[in-house]
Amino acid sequence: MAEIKQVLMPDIGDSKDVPVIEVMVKAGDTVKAEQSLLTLETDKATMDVPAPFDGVVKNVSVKVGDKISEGALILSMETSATETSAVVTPPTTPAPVKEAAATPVTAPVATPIVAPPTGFQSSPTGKAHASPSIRHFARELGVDLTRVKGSGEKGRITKNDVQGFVKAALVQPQSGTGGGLQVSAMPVVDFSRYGVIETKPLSRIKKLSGANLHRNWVSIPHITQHDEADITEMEVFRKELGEEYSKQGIKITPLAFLLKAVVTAMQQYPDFNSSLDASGENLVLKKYFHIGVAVDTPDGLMVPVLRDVDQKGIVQLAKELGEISAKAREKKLPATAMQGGCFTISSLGGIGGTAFTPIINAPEVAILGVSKASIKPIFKEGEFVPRLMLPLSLSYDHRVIDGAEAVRFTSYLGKVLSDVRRLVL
């Protein structure tokens, strides 16, 4: 027959109000004995509270940052009478639960049980400061922990840091394969030392697209190449396009002309339309030409993907590079729509700036990427005339594309942009 039994704060000696630094398990939970529950801090260890047996968590009286003495409610279990049976009753009364009457528990009458408190891990300055569990998984997972950076309180490291690390860990390619960097560790600094600081935690995003880009670095041998177009005779064109289809709500933006002049040019020039296999000696060439588009969100940045571009014109891209934006702000892509990708454009346009360094998405081979235009003179016919230009950055992987493929690619784009006839040929 089910049981709900509570389990209270053990005697931790002479410490009280003792600061709840980590809450591992929540209502639903199931968990088995010597699990630990939650852990605690003083001023110089750190002690994990473990479950005294098997169960399904009912509630959690505790949080984070909660100060609790001997005694307290920590949680509400449910368990069968045969789990509990041989637990031993514990040889004292517990003090009174302070926290209790504000999580009252309901029938059947919970019976209070003391969790057998675990040893204290000390954390001398200088070493990994992590709870007893903490350090146990990470020695389970051969994870050093003196490397694991501590995203918790006091610099604790969590078992989301652990995870974490062993994930960073498996992108990086392995030595001896020829791949990969020997580098030292990233020097660990207390900021607080020198000032007011305040600590974020990184968005999903950005620690996942973040684990790709270290990859994508330090394994693709990148060469940028700038170069010029002149879009002048295009811009005019697009707004008499924009006043045309405003009514309809589509927006015609000069991403849309770039999409179906990247895809002329890799027609042109199909080595960018490539893939190396597996073994880094084979070219997978492509005959679909599915475009990625950096999308700026408030959580980082995110590229759906167009597919068969060279099959749409140029108000049916911009109506769809409007709602895949849309639903990328509004966190509604699925993954499908970031996959498959070709060839990838990041347009920093409507913001500023001169040239970058795109940073190529593997396992595609070159990446576009697009500044503010600006107006400059261009000597032309004999005199300076003023002329709109396009600042264009083509990363490419040196191992696929030379310099040369390179300049004879972005010389290309310059003259389809520049005479937006082209693009129907």
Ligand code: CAO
Second form
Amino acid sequence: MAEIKQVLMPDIGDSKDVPVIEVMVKAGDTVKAEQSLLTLETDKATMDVPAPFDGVVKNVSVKVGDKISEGALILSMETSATETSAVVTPPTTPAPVKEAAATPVTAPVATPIVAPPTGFQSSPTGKAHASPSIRHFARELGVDLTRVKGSGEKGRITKNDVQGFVKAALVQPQSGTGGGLQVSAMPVVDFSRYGVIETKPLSRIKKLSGANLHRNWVSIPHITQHDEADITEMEVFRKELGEEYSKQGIKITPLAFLLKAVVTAMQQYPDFNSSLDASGENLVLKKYFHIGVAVDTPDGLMVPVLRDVDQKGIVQLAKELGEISAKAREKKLPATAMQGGCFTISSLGGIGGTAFTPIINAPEVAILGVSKASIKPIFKEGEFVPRLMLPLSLSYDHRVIDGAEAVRFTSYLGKVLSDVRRLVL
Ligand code: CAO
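Follow the form predicted alone with the form predicted in complex with the ligand, if you could.
Everything in the complex follows now, all chains and molecules, and the chain you saw is the first one.
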């Protein structure tokens, strides 16, 4: 006949108010005798408290962080067994732990059973099979025991297994600028449980660029410096030029000016035109100025590179920009057109936005994000005046560039854009 029994905290020597560091079961779980219910951590050792019998957990009375002493109610279990005494497993923890007294108390509804503390636990739920001392050792090293293969009896994880796992993780190939990151796997979710779905494969470009974006995002310490440039006068000039060159089919957008202004700022601050070498100990400074431009295509993001921007004028750059973005959208760009960049500009200004965090296009060390210019009241010479302000978001590799240098760069860029005569200096 089914019976509800209570499982109480056993005698674990002198220890009182012992912290619960792990609760392995929840209401509704079916547990087997000897399966670990929770882990306690005294100042001498960690130990598991196993189930004294088979049954179904009805109610768990402790949670992680609770401090419990002998006799405390751990949980109640429904059992069909008639057994009334708990199995006592001698602990194998390094700490001297008294054998628990199995103290079955029969009651009409609930029978408290004192669970014995145990050495190591074998879990039928697929949890790691390891002794508390090994669990403690693994916890100190930050090792997830579910990823360690046990070589001991019945697959038990030994100290050697944990050490071997750590050694293997340490010698995993590093990518020079990162790699070897241990991140937990993304949850696999069946979205159809929540509503109607459709699965669409990622484009080839998205698959390729996704891997690079991910690598760059996790392996480069990014900082993004936001700033604004007053482009009121630049816009007047751009519109004049635009009218003049539209007849030749050349569209002059703010991006052509930005290309030129960025190169001027890179000449002023040469670290922005560098890359870390393979050792990560030297900067390779480039004397050429090839600038990548992020182009939004129906298949995903492409970054063709404009060559020798320092040697070209605004009109020439505008013309080339039109050509490479058209080619990118028509998938006519050869791979070589996307190589050799020194710095990237990602302009979302034609679409909108006020600021964003562009991801550095390694091995470059900085990227400029541009959002939509808008008229703002700017306080000048004692009064507010309407000015066209362009939002700039500069992400930089903090291993190469300091914050002060980054804001000097954006300030300089702002100065050049607010007075484009400086572009010819
Ligand atoms: N503020 C206000 N208006 C802007 C602007 C800005 N910062 N930048 C461009 N504009 C205007 C242009 O002047 C143009 O106006 P008109 O049509 O009235 O002349 C309009 O916006 C459209 O410009 P455009 O987008 O065609 O041209 P562009 O030179 O600014 O940009 C290109 C070219 C290829 C960079 C762009 O089309 C593009 O693909 N941008 C998206 C890049 C991207 O996706 N980056 C994200 C990377 S991170 O995922």
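Residue numbers count along the first chain shown, from 1. Since the structure is predicted, the reported quantities are computational estimates derived from the model, not experimental observations. Only the largest set of C-alpha atoms that superpose within 1.5 Å between the two forms is called the rigid core.
*Asks:* Val23: after superposing the rigid core, is there a C-alpha shift of 2 Å or more between the two forms?
*Replies:* Moves: yes, 2 Å or greater.
*Asks:* With both forms fit on the core, is the shift of the CA atom of Asn212 between the two forms 2 Å or larger?
*Replies:* No, because once the rigid core is superposed, the C-alpha of Asn212 moves less than 2 Å between the two forms.
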